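Just the one chain here, laid out as structure tokens, in the form predicted alone.
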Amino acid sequence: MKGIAGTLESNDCLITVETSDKLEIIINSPVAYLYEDEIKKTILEVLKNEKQEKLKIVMEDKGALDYTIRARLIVAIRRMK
């Protein structure tokens, strides 16, 4: 199963989630060298709240803030079901 949410517009992100046998987080971002740890922390918090453990998450970031990342990830997870 696969879920997608977001866009590639400025200040947004496109998140794709798929079922997997392990947790895998891929972040493609021009600011990853500065904010990758914070982005991962946000993603892990959402996964905990959504009770998800084994997903492949690919995030194409265009400068999204944490609340945008949360919203996009929640929608992608719920679209996956």
Contents of the next structure:
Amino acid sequence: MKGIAGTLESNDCLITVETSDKLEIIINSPVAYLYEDEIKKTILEVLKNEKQEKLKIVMEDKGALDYTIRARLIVAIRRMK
Amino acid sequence: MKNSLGRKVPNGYPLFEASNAFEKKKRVLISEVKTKNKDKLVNSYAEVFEKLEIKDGMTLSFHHHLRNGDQVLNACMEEVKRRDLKNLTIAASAIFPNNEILVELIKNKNVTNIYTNYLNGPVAEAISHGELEGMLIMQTHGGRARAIEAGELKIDVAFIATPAATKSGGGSGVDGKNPCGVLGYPIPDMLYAKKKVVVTDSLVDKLTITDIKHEYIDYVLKVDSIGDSKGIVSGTTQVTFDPIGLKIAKDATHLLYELGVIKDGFSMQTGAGGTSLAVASFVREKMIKEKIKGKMASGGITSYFVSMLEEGLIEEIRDVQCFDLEAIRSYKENEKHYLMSASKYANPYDNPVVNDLSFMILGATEIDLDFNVNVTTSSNGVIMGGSGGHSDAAYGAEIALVVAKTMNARIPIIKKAVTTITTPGSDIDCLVTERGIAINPKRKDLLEKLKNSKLKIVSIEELMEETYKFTREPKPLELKSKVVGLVEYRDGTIIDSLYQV
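For the form predicted in complex with its partner chain instead of the form predicted alone, what are the coordinates?
Below, the chain from earlier opens the complete complex, with every other chain and molecule after it.
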């Protein structure tokens, strides 16, 4: 199963989630050198709330703020089919 | 060693003390250098290199009026490469992405030291990655003029790209097939370099205006092209359409009006960025509405100041560099549109025009809680700009006002400490953002005037905290310890160091 949400516009992000046998998070971000830990923390929070443990998550970031990341990830998960 | 702002400076370099420390020293002037040469016309770079005996270790200078369309620096570097000259110093008033050939010459040790006021693109990245063997010195527009006239920056040969020239070496920037407008930046090079070459693609019998004076010029090099006009000037420079930029510009204009600096006889400078131009256009509206007549607009000139001159809203333009075609036309047609040399613009010892400014609109990549501004490096430590006239105008202007968004693609503009100090916070008076206006607490006089203001005046700390609610606090940047360059303040002292990334 796979779900996608977001865009590649500045200040947004494009998130793809796929079912997997383990948890895997890939973050490609121009602000990773400043915010990779913060981005990962936000993703893990959403996964906990959405009760998801085994997913492959690929995030193409364009400098999204936390609430954007949260919204895109939740939608991507709920779109999975 | 640490300077007065707590920034580390390698041993042997003079330490920045304060922005007014230059007052304690006297102006140093070397003699102007005129030529006796009569037979000036040459037809190839190779011939010039032969005649002037250009050799290893020399310093060659260039100006940046052709901006990203320049082909003169590039052609000279091709000649350096053919001859495999080593250990040259390049003193270019700015270096743009199209000067990429320098990367190869830096790696091959043809070029080992660079002086410039602004640097971006592949050359900047190569230097940030530690490729330059010697040192990069980032000067200001005024500081470069000062260093040249004082004989601190000794130029062996100045290559002056000139859109039109006579056989005797007079030159103009408004005639010819690739006009760029006034030639303000190469004037110190023209006066004080040991040898001077005018490089042109248009030999003419008569000039409309003479910016470059023949008596200083040793050779006139006729080439097919000095540059690509598309990269030289933008056809039009435009006010921003971004609603956040427009809000910032509107608030900045209100602020200046409340501070009482938009009044009869005032003088101003803005950059050519979209938000700065928006300020210029709102100031113009305010002047018409309140029937205010200004004195002068200065700096890099755009169509906005030209229309204000032609509408009679300001008396004169002091122009160091034309940013668009309208500015070039105006310099040709309007008597009150004057050239100013880099020195007259910003040299601390030349009673510069920046000292007459009522206000200056500045940009910032980063600004810190002490109001220090970085326009030299991006938040990852890579060089992507430089002072240009930033610190000169910030010192000179009565109000130095920074316009900036609080964040840009998650990166906050306000930091506890900027990555690189370009301009000291002591010279920055106001920061206008979309979330509020911060006034430097040192300017108690301004805070007093704004006591009853309806504008949202907050502390810079509050602005930072509010921004961090959205972006979170960024992780501190880790840079290597190798110094790849120095930021030289306008008085020749070192205000900060640039580190390898």
